[in-house]
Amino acid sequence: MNNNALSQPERSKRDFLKILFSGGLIALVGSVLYPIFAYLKPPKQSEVEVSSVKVGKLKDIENESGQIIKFGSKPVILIRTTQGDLRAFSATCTHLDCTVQYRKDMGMIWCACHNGKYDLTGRNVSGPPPRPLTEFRVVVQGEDVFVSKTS
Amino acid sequence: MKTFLQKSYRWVDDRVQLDNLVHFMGKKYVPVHRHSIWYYFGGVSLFLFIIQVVTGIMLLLYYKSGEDAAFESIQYLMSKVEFGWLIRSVHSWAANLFILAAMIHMFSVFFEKAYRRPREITWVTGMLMFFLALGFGFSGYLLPWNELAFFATKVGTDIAGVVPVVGKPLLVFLRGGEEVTGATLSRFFGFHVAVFPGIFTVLLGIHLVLVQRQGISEPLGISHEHGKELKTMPFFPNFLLRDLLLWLLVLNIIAILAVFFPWELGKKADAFASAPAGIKPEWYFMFMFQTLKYIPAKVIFIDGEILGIMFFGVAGLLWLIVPFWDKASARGKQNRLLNYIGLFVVFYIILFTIIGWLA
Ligand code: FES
């Protein structure tokens, strides 16, 4: 059938029905898809904000060593230099998320995934990492060593 | 005995008209020429897929998903369950061979321009299955929840997260949260054993029906090479028997690989351990990986990583729709340019895979 063959009121009736049906269809698809997509998105985990973590006793941490500590759900690397300074950085590589490690032989922080290197101030010095590691604060209170967020 | 077989055949035939099918198969011919060998890789891929389904279901009987159970359940499977190590090893090896066979199949179709009209849909379904196969590989890799898998997933999903605009939601969707955790494992498990197989089976059905309906393509140029009728071979039983012989050979190769190079389990994933030295992606992702390494961190003002991912995205898309822009082949003309592109891609993949392996 051809639209031109219809009389004026018939045509507007048809237009009205078209809008009604296509609108209904869109609404149907939308109301089915929206819950599906919303379902697929994982709910926000309310994370316990960790601001400080006790690492252990100062005397147990050797010079020239690095260890991964749990900072909430994130790994943080605690390093003790040859001089005995303590430093802590986020252990998540700024390149693609691998966890870095301290390499005594290189005197550097190293990422095994794509050979990324950071110096002991957390600066990215070679390989693919685009940014330095975020620094954490290390506080020594008496015998105990604490690591906390800088801000 | 004979009469029993005949009777059973009659019985089935009465109900589903088997005769039509037998008649149809009898009419199907496979072209014979100097490139005929490439016709077998589709069948080999199919065989490897069947192995994956069978061994996959068997693994499901013992596998437990979840951060605290996945690694242990595979340890149990490999040490306590009789032939558990074998089934897992076969599943892993056949997965790799499957991707290899599918790749060979894809490239041979590409070079013979078998995707040209009217076989566009066959090509597209095949490509989609190939992408799914990579998805199978990526999702399956995480399921044992070992160290290598953990970091491979971190890196892989982080790359997805680099994509502009959709990246971040995509990363959260894939990981089931901000980080790779047990939630990620559950998701990947769901993809690997339910979502992907479901979609794959539909695509495979379309793909095979189309191959049956349209018959097997002759490579461009071959048919008119000597100006005479092309030689052919009946599909049933000649080609099929050769197919089966090759399947037997492939089965033996898998058995040898699985027995002499059993798949390692490694160490359990630990979110608070450093990435181990010598970590590498699976070989079929290697060339992309290696490329990303060579792109400088910033090209003009775009991140190198983004540029690389976009490049592979666009390349993959063009490859997927090649039947629609390769006008020359569609008209039955040789398309030299496309051959060079194909050759370049093959050499690129091989070269970068080797470099990545040696690095
Ligand atoms: S993830 Fe650390 S170098 Fe790539």
Second form
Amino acid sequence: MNNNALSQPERSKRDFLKILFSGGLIALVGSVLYPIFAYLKPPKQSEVEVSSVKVGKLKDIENESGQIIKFGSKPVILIRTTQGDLRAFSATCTHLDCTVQYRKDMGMIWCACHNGKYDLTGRNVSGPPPRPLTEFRVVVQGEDVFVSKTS
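Structure of the form predicted on its own, given the form predicted together with its partner chain:
A lone chain is what you will see next.
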């Protein structure tokens, strides 16, 4: 007897069972994978609105140095020049959002990702960065140093 010789009702029952088991298998895989991916995905957090951050004491910041501080959820680089001036800029490169750093040997702000360079006014001078760094205001009150957004 030939297997292809199944009657039409038997064939439709087999097709129905194939669809039923395939759908059940897809539902089972989805019910296992969805909670795993939902757990691994970080939760959305609302942006914290920060207008000013206390950095520390002026005496603790050395001349010709740079440090990264958190301004809300974003990094800001605070630089103290050789003359003792304090300057603050966004610490994310305007090219691909890498974190920049102060290079004492070059006297510049440097992005390690693609060798982008900024001068100490935040202006892009070399490399692929298309725009200057966003400047922040630095206020010294007594011995305390505060960084705030420029308005």
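If you're wondering where the values come from, they're calculated on a predicted model, not measured in any experiment. Residue numbers count along the first chain shown, from 1.
Considering the turn of one rigid part against another between the two forms, what in Q45, D105, P130, K59 is at the hinge?
Of Q45, D105, P130, K59, the hinge residue is Q45.
Calculate, from C-alpha superpositions, the turn of the smaller rigid part against the larger part between the two forms, rounded to whole degrees.
Smaller part versus larger part, rotation angle: 30 degrees.
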